[in-house]
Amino acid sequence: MINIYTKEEIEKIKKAGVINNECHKYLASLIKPGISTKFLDDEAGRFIESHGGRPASKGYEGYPRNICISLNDEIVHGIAKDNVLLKEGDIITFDILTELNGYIADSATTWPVGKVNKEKEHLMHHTEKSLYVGLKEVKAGVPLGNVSARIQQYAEKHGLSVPHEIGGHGVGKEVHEDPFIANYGKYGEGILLKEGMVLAIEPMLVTGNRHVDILDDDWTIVTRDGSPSAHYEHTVAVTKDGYEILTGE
């Protein structure tokens, strides 16, 4: 079932994703060569929990952490430890769940540590624009494959892959509501958007092949090839006309 948000309700989902907001912003200024994903993770948590929030990843289905830490080659869910530390030209994700008086927000940012290369650089400006691309589909009476196929089409333009298995999804009330929300797909096809829908939409592209692997942990997704991914996510509201950001610009 899709659930359909009231205006009310969705200004309670904008209000965790402030939270979210400022909490990405917090932890960006903290990345630097050395530090630990351990040291962010606690960091994260702190943020949330005093801003009056609840860090909604901790405990899903048993998942350890605040938010999720994922670097380099992995795509999603990496989980956080004390032996892992940051070291210059490593690209870093942040994919930060916060719940508010029972409404949830979900976002994701990727971010530099120190000077990266050209293809980390490229990875991540066009997966970020990826994102912004898709949103241009996002309006009432629109069918989803025409977000999923946007950011498609310009990944590959770019000369970027989209790993098939993993992809974004509805949110508001739960960490993961229906829709699926895949980053790739056919123009025309999918259900249709409604007013009063809440999507979490997060492009992760990658820049070598699309396949994946899950780490040991049971939760880390890294790129089979091993080469670097990057992960933009903004959760928004269906609007007659368009759609609003419920987690910052």
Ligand code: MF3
Contents of the next structure:
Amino acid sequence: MINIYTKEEIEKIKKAGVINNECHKYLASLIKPGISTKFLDDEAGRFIESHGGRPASKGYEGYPRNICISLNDEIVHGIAKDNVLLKEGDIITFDILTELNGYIADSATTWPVGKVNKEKEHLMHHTEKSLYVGLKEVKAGVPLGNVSARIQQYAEKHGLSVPHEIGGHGVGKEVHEDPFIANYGKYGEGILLKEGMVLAIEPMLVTGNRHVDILDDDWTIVTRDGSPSAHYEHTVAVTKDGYEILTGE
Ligand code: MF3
Ligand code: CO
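Please show me the structure of the same protein in the form predicted in complex with the ligand, now that we have looked at it in the form predicted alone.
Then the entire complex follows, led off by the chain already shown.
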């Protein structure tokens, strides 16, 4: 079942989304070679709680950290560790879920650690672009497949691949709600978008082939070929004429 949210509820999701967005900026300001991913996760938890929110990833299906932090070939759901230190040339993704007054927002951003190579720059640039290109399709009455197909088309045009096993989702009262939003698909297919749906749209693209593995921790999803991955995500509300971003600009 796909939830339809009222204007009041959407405002509440947006308030959670503001904390998310501020948390991304705060974490980005801390990035430097030598700090651990666990330090960043601790800071994220402190930041969200000091703003009255709850890190909604923590405890979700047993997930052990405040946010997801994924490095380089880790695509999504990475687990922060004390002994994993950032180094120049890494790319790091923060995927943050904040719950505030019972409503949840979800967003992700990939950042460079110092200077990164051309392959990673290309990947980050076009993955971020693919999110906005996909969002342009969002509007009441449009098939969800148009969003998926547009992301895939943009990714492939720029030489990037789309893992099939992971994608976006509805969000608002729960972390993962219907519908699943693939980052590949066909125009004209899928459910029709309706005003009041709240969707977390999240292209996760890779420079190599699309195949993924899951690590022994049962969470971290990595590229099978070791190629790097980037991830950009916003929570948006579907409107009559388009969409509203609820997780900051
Ligand atoms: N944005 C991620 C997703 O949609 C957040 C997952 S939280 C976790 O899958 F707890 F499942 F890791
Ligand atoms: Co998500």
